[in-house]
Amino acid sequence: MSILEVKGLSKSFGDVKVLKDISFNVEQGQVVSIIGPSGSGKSTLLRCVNQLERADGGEITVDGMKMLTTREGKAVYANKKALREIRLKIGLVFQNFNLFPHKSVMQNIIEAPVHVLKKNKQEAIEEANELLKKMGLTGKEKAYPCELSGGQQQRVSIARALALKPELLFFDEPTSALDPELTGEILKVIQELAKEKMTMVIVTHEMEFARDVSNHVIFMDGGYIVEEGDPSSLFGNTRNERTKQFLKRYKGMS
C-alpha cells in the first residue's frame, strides 16, 4: 500500500525551475533514501510534501488523503483542517535540529504532544522517556540544547518527531551538520528505526549508508529523477552514465 504518491510535481523559484514533473511512490514500511548532487531539488522536494514550501502543480496524496491537485493548470491544496490532518502524518527531522535553545530536552519532545495533540502531560513525559532510553539519552531530560553535542542534539530532534507517532518520516541530510565521527550514531538510529519497519524518506550524500539501509533509492539531478530502483541496481549495476558518474566520487561505489 501507497503511503505517499507524488505524480508530476513541478516547482519553480522565480525564473529557476527546482522541480520537474517529478512522480514516485513510498509504500508502508519502505526506507526511500534520495541521492544526487546540492542544488538537484531534494530538500525542496521534502519541503513541499511537508508544506514547508508550495508546489506549482501536479498531485500529492498521504495516506489516502489528497493533499494536492491541479486543475486548469493551477495547483490546488486541500483545506485547512485537511493540510493539518496530513501535516500530522508527517515527522521530519532538520539537518540543523532545530531545537527550542530556551527549552530542555523534555520540554523540547513534549511540546507537540501536549499543545497540538491535546495529549496529557504526563501520558506525554512517560512516551518521552521512552523515546529518549531508545535513544541512549536517559538522564539527558533536563539538559538544555546547548549542553549537548550535534549527535545527541540530533537524536533529540527524532525523538521529538517520533513523539508525534508519524505515518512517514523524513530525514533532510541528518548528518550534513555533524562532525563525521557523530555521524555513525546517528545512522544507527535510522537502521533501528528501519528494522522496526518505520516508513522513512531520507535525503542524504551518506551513500554506503543509502545503499545499506533502504529498499529503494531515486537519484536526482537537475530537478529530475534520473533514476530509481532497488540498492543493488542502482549502486551496484546502474547503466545510466549519469548516475555512474555521480557515484564515481564516493570510496566503494561503482
The other form holds:
Amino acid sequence: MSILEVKGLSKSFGDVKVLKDISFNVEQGQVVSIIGPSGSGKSTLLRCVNQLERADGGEITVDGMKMLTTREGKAVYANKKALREIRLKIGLVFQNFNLFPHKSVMQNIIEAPVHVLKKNKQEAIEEANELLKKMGLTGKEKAYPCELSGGQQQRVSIARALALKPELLFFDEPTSALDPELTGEILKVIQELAKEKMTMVIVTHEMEFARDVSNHVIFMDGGYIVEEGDPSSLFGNTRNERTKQFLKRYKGMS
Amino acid sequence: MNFEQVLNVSKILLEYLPNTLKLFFFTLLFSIPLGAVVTWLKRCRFKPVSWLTNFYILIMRGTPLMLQIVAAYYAIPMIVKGAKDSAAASGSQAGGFIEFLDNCMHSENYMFVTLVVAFALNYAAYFAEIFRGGLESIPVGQYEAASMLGMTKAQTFFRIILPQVVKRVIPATSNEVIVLVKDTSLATIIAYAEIMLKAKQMMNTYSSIVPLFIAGLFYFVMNAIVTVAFVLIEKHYNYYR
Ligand SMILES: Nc1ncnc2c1ncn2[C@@H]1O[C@H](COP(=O)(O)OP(=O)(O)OP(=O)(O)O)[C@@H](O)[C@H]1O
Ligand SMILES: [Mg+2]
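Please supply the corresponding structure for the form predicted in complex with the partner chain (the preceding block corresponds to the form predicted on its own).
Entire complex below, previous chain first.
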C-alpha cells in the first residue's frame, strides 16, 4: 500500500486551472522530488495535500485514510477529526521556514508535542534535544530564530516538523531562501533522513539536489505531471520533449 | 507672580491631579479591551456587523472628541428623560432600568461616568485600528505553520499570533496613550475639575499665565513617565525581532 495516493487531483484559482488531473503515488521510504518551471503548480499540489488549500476534485489517500474523494463531480473531504489525524501524519517544511519568532528554538520544537499531542513536557524536551543533535544544532536550544543563520533556521523548522513524528515529510523549496553555500547543510540533513527511511516529497529548483537526494522524480508543467521516473533516466536520457527543453533551459542558466 | 504664589498654584494643581489621572486610567482600562472587541467585530464575516463597526469607527475618528464629550453630557440625560416620560405615559413596567439610569443621572459620579464613556468609546476606535493593523501585519505563514502542527484556531491565536501582535502594536499604542494624557484636558469643557480647569481659573485669579505653564509642566512630566514606561515595555519585547 502506498503511503500517499493522489488520483485525478484538480484545483483552480478563479478561472485559472492550476492543477489538472494530477495522479501519483508515494511509497513508504521513498524520496520524491518534484521539479518543473515556475507556476507549474508544484506548491499548489503540496498545499492541497497538506490541507492548506482546498482541491476542486480528485482523490487523496494518506496512509490508507481517505482524505478527499469525489462524488458526483464534487470534492468531498473527510470529517474534521479524520482530517486532523491525517494532518498530523504529514509534516511540511516551508521555503521561508515560518518559525515562531517569539519562541526559542526549544519552544518552537516542543510547542506541538506539548500542546497538540499533550506530551509530557520533560519527555518532549528530551526528544527535542535528540532532534537538535541530529540537526547539528546542539547548544542552540535557547536561541531565538532571529539569532540563527538561514540554514540553521531551516534545520530548526525540519526538527519542528519531525517532532510530531510524521509518516511523510514535505519540503517546498527548502533551500531557495538560503545562500547557495548553505544548500549543502540542508542536503546533508535530508540525505541523513533518507537513510533512516523517512518518506519525503521535495519540491525544488535545484536539479543536482533532486538528483542527489531522491529516488523518484516528478516533472510538472502547466498543471500536469508530464513525466516521472528514477533520477538517472529522467535527468540522463529523457525522451520527453518538454522535459528535455526544461532541463536544457535549466542547464543554460547554471 | 511671586514664588509663594507659584508654590500655591502648584499645590492646588497637585490636588486636582488625581482627577486627571482617574480619567486617564479609567479610559485606558475600558478602551483597550473595547478596542480589541471592536477589532474583532470589524473582522466579523457577517457583513452588517462589520459595516456597523466601520460606521462607528468613522464617527468616532471623524468628529472631535470635545464634541463627543458635550454630546454625551447633554444628550444622555435627555434620552433617559425622554424614555422615562414615554414609559410613564404608556404606564409600562419596563421602568426599572430607566429608573436606575435616572438615578445615575443625579448621582455625583454622573459627570465622571459620561466622561469615561465618551473617552473610552472614542479611544476604542483608535485602538481598534491599531490592533487591526498589528493583526494584519502577521504573515500568513505563521497561521499555516501553526495549522500544519495541528494547533487549533484558539491555540494559534493565543499562543502564536497574539504575542506577536502585542509587540507590534506597542509603538502606535504608546503614541495614543501620550495623546490621551493631553486629551484629558478636554474634560474642562463640561467643567470637570481637573488640572486644566483649575489652571484656567487661577489664571483669572492671578491675572497671570504662569498657572498655565505650571499645568503644562504637569502634563509634560506625566508624558515623560508614560514614555519611559513604554521604552521599558519595548525593551522587554526586544528579545526577538
Ligand atoms: N492563492 C492563489 N490565488 C491565485 N492564484 C494562485 C494562488 N496561488 C498560486 N496561484 C497561481 O497558481 C499557479 C501555480 O502556482 P504555484 O505556486 O503552485 O507554482 P509553483 O510551481 O510552485 O511555482 P514556483 O516554482 O515559482 O514556486 C501560478 O500561476 C500562480 O499564479
Ligand atoms: Mg512554489
